[in-house]
Structure formats: structure tokens, C-alpha cells
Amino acid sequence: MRVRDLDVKDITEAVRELCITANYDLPRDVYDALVAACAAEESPVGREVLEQLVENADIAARDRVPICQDTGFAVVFAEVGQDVHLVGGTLADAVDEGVRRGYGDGYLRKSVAQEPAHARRNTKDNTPAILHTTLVPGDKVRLTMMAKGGGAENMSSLNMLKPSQGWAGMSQAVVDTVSRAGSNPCPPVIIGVGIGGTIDEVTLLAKKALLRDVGSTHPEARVAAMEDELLERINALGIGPQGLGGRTTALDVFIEEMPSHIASMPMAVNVQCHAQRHKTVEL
């Protein structure tokens, strides 16, 4: 099969645009979920907060300004076709340059600090990006940029459970994570849950789960039932929009799983705020 050349300059420009649009435009599925939550929320205060979140998204899209002041760490998922030959530089450098330009041109807050245990000096361009690369069939490159804010990321958790704890222990750990988080991740939240694998893979699974559309159903009925159970339990906590009370603590829960070692039961929870910012492009 013929190999297709792709100049990394195209990747840089694509990432630049993704950084800006992800921070200005709330995905349609998330926006529609907030509108639906406004109609369903029983708490007057919670309903008012949800209406303000919808208005905020409208203003950001109309005036081309960030949805939130925390414009996040740039997390980029790159699915690279095995029949693509990148020319003109490396993928990582191209992505970082795109983030550098996007966060500058879009007037987005730079939130990355180097030497985190000591100096904590801002890198001043929001690099380096977090880059997850997967080799896939074909001759295309699919890029997804997620702007991951610190408030929600800080509330996430990794749980190395005992196999004997089973789904009951796992589901309780998810609910406990959200309960401890309270208002900190700016609810209503979206919850990504990773199950299985290893300590590194399970956290990636949880973050990838957040890329699903709000309102979507897992193709496996068993997992879909687990997601529904968790969503119901989380919304019964009463935390509500922005922690001010109500039934809308989470918009959705997504689970991704893979096999694990017979002696292990890793489970990670990646918490995302109501501003679930991500955009995708294919080159």
C-alpha cells in the first residue's frame, strides 16, 4: 500500500485551532445536556445555576472568549495511521508548537508549571502537552484535544482494590470520590471510570472514557447498566450544580474496561467539570 506523506506543519496548525475552539465552544452534546438538566432540576437554586452555565456557554461562543478562566492542560490524543509518513519534524514537537500558538493566539491562560515540587515556574506557553499516541490502520491522523482543568483533575482518584471487593467495592469507591470532591470540580460533573489493566493503563482508560458523547449508551449492556447505577447513586448525593444542592451532580458516567491481573483490581476515576472541552479533527 502507498504511504502518504503528511507535513507536521499541518498537525501544528490543526492543534492550534483545536486549542482555541475547544476552549471557546462547548461541545453540542454537553450543551444539550445542560439545557435538559435545567428542565429536570427540582432545586430552584440548582436550576438557576444551570441556566447561568448555559448562558455562560452562549457568551463564550458568541464573543469568542474562553468558557472558563482555567483553560487547562492540553491533553492530545493522536491516532496515527500506520500508512502515514510524517515529514518535517516530530509529532511531539508539532503538537507542542500547536499548543504554544493556540494558547497565545487564543489569549488562553497558561497553566503549566515546571519543577512542580520546587520552583513551580510557569512555562509561559502551556507546553509541554500531554500526548497519547496510538498506531491505527489507514493513512489518516485523527487528533483530539482535551482542555483539562486543574480543579476537576485534582478531584480524580486511583484505587488499587482487592478482587474480593468486586463491583460493590468498586462502585462505592466511585461514589466516595465524587462525594469527597463536593463543589471543588464545578459540578455538574462528567465521570470517566477506568477498570482493569495496570496502574498506568487504568488512569488512561478513565480519561479516554471522558471523550464519549454525553447521553451515549455503552454498547455492552452489562457496562451500560453499571454506568446507569453510578449516575443514579451520584445524583442522589444532593451536591447539585456548583455544590449548591439539587439532583444534577453529574451529567453522565462513562466506563472503559480491560482485563487485569488475577491478583489485582485497578480502578481509576477521572473527574471532569461541566465545561467538558474537547474537539477532534482528522487530517
Contents of the next structure:
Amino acid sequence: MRVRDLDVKDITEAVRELCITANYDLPRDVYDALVAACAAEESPVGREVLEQLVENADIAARDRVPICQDTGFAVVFAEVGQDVHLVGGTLADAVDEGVRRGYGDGYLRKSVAQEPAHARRNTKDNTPAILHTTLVPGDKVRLTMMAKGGGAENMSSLNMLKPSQGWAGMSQAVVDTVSRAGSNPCPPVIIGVGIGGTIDEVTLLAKKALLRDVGSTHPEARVAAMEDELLERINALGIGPQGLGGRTTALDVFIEEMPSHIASMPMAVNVQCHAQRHKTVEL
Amino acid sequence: MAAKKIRTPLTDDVVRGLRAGDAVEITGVVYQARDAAHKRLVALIDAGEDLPFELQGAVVYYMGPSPAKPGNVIGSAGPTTSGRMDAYAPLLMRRGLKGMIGKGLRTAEVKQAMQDETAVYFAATGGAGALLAQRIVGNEVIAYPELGAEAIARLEVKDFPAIVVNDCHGGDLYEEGRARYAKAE
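Now that the form predicted alone has been shown, please provide the structure of the form predicted in complex with the partner chain.
And the full complex, kicking off with our chain again.
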């Protein structure tokens, strides 16, 4: 078995670039969804908000400035091929160094505070990153950077439901989370739902669900139908763009599912604002 | 939607003339302040000390910008979630604060204080920081530079677009707008 050497300097450089471009360039799928929502929205004030968001994305891409001043906690998913040998340092240090350089060089806001319950001192370089590493077949490293803003993250929920509550109870808990959040998470939102596993895994599933393209359909028809039902119910709430009233409360709902303990029915909702900033690169 | 043009500092007359749902364009000085700055402002009031800016008629903008690129007045500069400042807002209104710009829900206590003290809450579009920055023409940090993005800055805005969410008459666009478009399950 041949092992491929990969210098962690390449990872640092890639993460630096991902942090900057993810924050300047709204992904095409999200942009197209906002344009489509402008045409479909019935509320005049809602339409005006959506038009501002499209114009804002245009300005950010053209002037190379952040889409939103909350340039987020840097969440990095590293899928490391098991035939890769990382040399020159540790993966975690390389990712943090990439975040440090990207947030510095890109004029991105540093939004990480240490000692959250007391001093809340800014770390001044947006580190540490949140790093999720998985081993995958092959000799490549795939890096995905998500800039996760605080306002929407704050509206997320973990729900340890009883199996007897079934899908009726679970779907209601998703809708309730979005309803309670109202205008706070900068709607139109994108909703990631994790189902099953343990408390750590279910929240990770909800976050991973947010990496899907807006408008994409889940490969499993049963899950796709659950997503469609939730999207329809959420958009019936009337919250609308920025919570000012309207039909476009969510652009999409994505579900990731895994088995649960026989005693448990965990469900997590990760709320994402319309500025759904993420980008992937393969090394 | 034709926007009402208003200037800061705000007078009670101007505030009384604003209704939930009105689009406005704000020109004049607004003060950038978010979580850490509010904590310090309230501590100063509690200690009986002077504040770094005149509260009477003032408008605060709940915002912490991204760093300005060379040659730019400010970085991206959209509103943050206002609810985190709810604990501090009623006291500031009692001391003369007339306007707040942010996004998201306020507590009943804050809304009541707006009626009692004749103050108004505007929403700017969250996540439109690149666009809103173009309406900010002056930017000077006046207190707590060590707080970085959480410092207090005196911002000069020109035709800054916002919508009245809570007026001083009890109007609430978040409630009214949502009720208008909600479908029964």
C-alpha cells in the first residue's frame, strides 16, 4: 500500500483561502433560491428584504467584502483519506493557522470569546476552529469550511423526545423551534435536522445536513417527503423574510438520520441564516 | 414603499409620528454598541458616572462590524440580534435613548418602556452587511477600543434603510406581519 505524504502547510493555505472566499461569495444555490423567492414572495416588505439580500450578495462578491459582518465561528469538516500521511505538524494546528491567517488577511471579524461564562475575552484571531475529522478511503483530503454565525446558531435546539411521540411529535418540535425563533435568526432560514444517535451525534447530523445544496432532494423518498412536509409547515407560519411577515420563512429543510437507542428519539435542529456560507476543496 | 426621511437625534414628535411598518431612511449620527458595550454603559450609569456620548435623543445601532479594508469607512455592518440587549435597554430609554436599530424580537418589558419613554425600534436587514455599510459615511471609535468589534463608535449614516418594528403606540410589525401571512394548520 502506497501512502501519500501531504504537508500540513497545504492544509493551512487551503483553509485560509476557504475562510475568505466562503465569507465573500454566497454559494450559487443559495443565491438562486433568494432570486426565486423574490419572485414568489407575496409580502411587499418581504420582497424588498429579499431584493436587498440579492444586492448585498452582489456587492460582497464584487467588492470582496464579507456578506455579513458576523463572519462566524469557523467550522471545518476534514475528510482525511486513510492513505494520506500528514507531515510537518498536526492537522488541528494547521487548520487553526489557516483560520488565523484567513480571518486576518480577509478582514473578517474575530468572533470567538474565551472563558464564555466569565471574562469573555476575544481570542483575537477567531481560533480555535471547530474541527470534525473523519477517516475515509483513498489518498485525498477533503476540507469543507462553514462560517457559522451566532444569531442563527443561538436559535437551534436539541430535543430528547420519547419514542411514543413519533413523527407527529418530532415534526411539531421542528416547527416549534422555527416558530419560537421568529425574526431572530435572520430568515429566510435553512433548517438542518438530525434524527437518531446520541446527543453529540444528533447535533453533528443536523450541522452536516446544512451542507446540502438548497433545492436538492434527499436520495431516500421517505426522508424527502419528511423534508417537504416540514418546509410547507414552516412556510405556513407567516414569519417571512426578516420576520416582517411573508411566505418565505425557510429556503429549505434537510434531514440526516441514523438509528437511535431503543429508549431514545433524539432530534436536533440547527438553524442557519440565509447567509449560508460554506465551501469545499480537495487536496 | 416610500421611505420617511428622518434625522437624528430624534425628538419625541418624530418618534410619535412613526408607526410599525413604516419604512424609514435615517440620516445623522447613530452609536454603534452591542453586548459588551451595553454592559459597560449600564455599569457607568449605576456608578453615577458620565457616559461616552449624549443619550438624550440618541439612536443606538446594535452592530459589531467586520474590520474595514484599507480605504473603506467600515467593514460589513449589518444588525445583530437585539434581544441580547433587552436587559439594558429600558434603563437607557429612561435616560433619554430614543431609537434602537437591530433585528429580532424584544421582550414585553422593552416594548413597554418604548411606550412609557416614547422610543422606537427599527429593524435593519440582517445579513445585508455589505449593502448597509455603503450607507455609513463616517466612523469614529469613541470608547472601549480594546473591545474590537464591540467598541462604541460614532457612526454617521446617510439614508440608512430600516423599518419600524415597534412604535411608541404599542404597534408591533413582527406580530402584525406574521399574523397577516400565517396559514391555519
